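What follows is a single chain, given as structure tokens, in the form predicted alone.
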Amino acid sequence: MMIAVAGGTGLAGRAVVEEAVACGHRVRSLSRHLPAAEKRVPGAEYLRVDFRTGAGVAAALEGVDALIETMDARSGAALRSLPVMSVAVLAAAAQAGVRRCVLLTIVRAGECPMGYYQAQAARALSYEKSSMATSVVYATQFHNLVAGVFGTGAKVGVIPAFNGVSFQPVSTADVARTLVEEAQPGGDGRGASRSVIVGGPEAKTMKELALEWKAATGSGAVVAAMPLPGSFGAFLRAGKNLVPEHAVGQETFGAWLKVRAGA
């Protein structure tokens, strides 16, 4: 097949862009700004577009079979742009002959006020109600996104563990494979649209992940509990971002850690 992953650059992207060749696709990597040459995935293909200007777009997705969406932000214009640039890019692929169309967002992000969490699920809605051939992958929080709130933390010499939180923390790895095997058609009902959800292989309290990654990185920071105040926190402590049904992911957190800090 040939797959585009639209925001191929990005953390997901990228372990998207590695699992579609791996698996001996054709992939294209699309984003605004091609990385440098020694950040690529050799055997991709990198092409500069611009889905809000549509610059390079009909080009880019000439021949596609399958487009994966990982493109993000995290606040101001660009956030707010996100659900639109969806809705841009569905019209893209239909107009292109692209058959499936898949999309990576947050386990349930519908029911988070903040504007993140309501940007992906909108984005999500999008995709749900199109006429095309889709997937949408709820996923639970990256290992990557643990981790870095415990790294932020301890440069001040404080790993946070809010009370009464836990995580359910997959890797990227894990979600890029469930993503690219949306992509491809098959008999198990892959023809029509679907939902999808993938949560890490365990769930655990923040002060135990935070522990495990004080071990694991030899952080002299001290583990501390405190309250996560706001409309987050309640829906953390509500376990909303939890999918135990859907512990599907196959790197715990304590793995990963062991791969990133060479033990």
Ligand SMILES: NC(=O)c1ccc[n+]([C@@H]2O[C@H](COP(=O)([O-])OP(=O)(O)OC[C@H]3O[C@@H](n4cnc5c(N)ncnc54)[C@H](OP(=O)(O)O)[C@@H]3O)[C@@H](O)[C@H]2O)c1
Given for the second form:
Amino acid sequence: MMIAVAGGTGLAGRAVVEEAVACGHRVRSLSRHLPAAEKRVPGAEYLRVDFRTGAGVAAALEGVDALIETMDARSGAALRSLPVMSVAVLAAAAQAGVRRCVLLTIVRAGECPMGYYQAQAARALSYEKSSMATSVVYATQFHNLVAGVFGTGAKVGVIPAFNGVSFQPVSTADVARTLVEEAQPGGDGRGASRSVIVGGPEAKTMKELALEWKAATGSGAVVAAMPLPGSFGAFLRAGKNLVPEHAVGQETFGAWLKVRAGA
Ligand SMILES: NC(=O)c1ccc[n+]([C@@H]2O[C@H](COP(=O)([O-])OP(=O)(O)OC[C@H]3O[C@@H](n4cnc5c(N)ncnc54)[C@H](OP(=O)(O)O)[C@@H]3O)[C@@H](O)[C@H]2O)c1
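Switch from the form predicted alone, shown above, to the form predicted in complex with the ligand and output its structure.
Zooming out: every chain and molecule, the one shown earlier first.
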């Protein structure tokens, strides 16, 4: 198969490109900026495409069998246009004769009022309502995100452990495996439009994860319990980021840290 990865240079996208190449697919990474040669996955093709303006899109989708969308935007106009970009991805894919589109998004994003999560929920809805064959993959927070919060705090001497908050972090490699599986055509008895939930292998309190991170990195910062106010805090304290019944990821936070400690 020829698989295009929209956002193939991002954190999750790179893992998808690696997985798809390892599975023997032809792979095209699509993003606005091209990575330096040493940062490219050997065997993948890299094309400059902007799904916000449409530049380069039609040519990039020629001959593509399946498209996996892992684009992201965190704030401002880029975030506001994220749901529109997903609509543009689906329209361009339909026009190009792409047979299946797969979206990566976040578990229960629709239940968190934060703008970033609402944008994630809106794009999932576009995929679910599309007349194309689609899969939406809902993942829990990445190990990188949780470690990033600890690392940022440690720079000022405090590793935050939000009161009443647990995470079930997952590795991007585990998520990538599901995304590439979902890019396969139907015919296995499952419907044309599917959704899959991918949770990490274990849920732990933020304090437990913080202590693991501190031990693995040798950080001298202090693990400190603190409140997380606002709607995101309420979302996390309600455990809406957890899917214990979908603990399909294999790499634990501890195992992931062992490979990357200090990175
Ligand atoms: N972070 C988490 O814990 C987590 C957990 C579960 C699910 N997710 C999902 O994972 C997705 C990917 O997150 P990530 O952290 O891997 O994102 P990321 O590292 O920020 O990567 C974003 C990618 O999108 C590309 N992109 C952005 N705007 C574009 C445009 N207009 N046209 C073409 N490409 C564009 C970027 O490349 P250029 O900037 O060069 O264009 C980059 O390749 C998120 O949307 C979220 O739904 C994240």
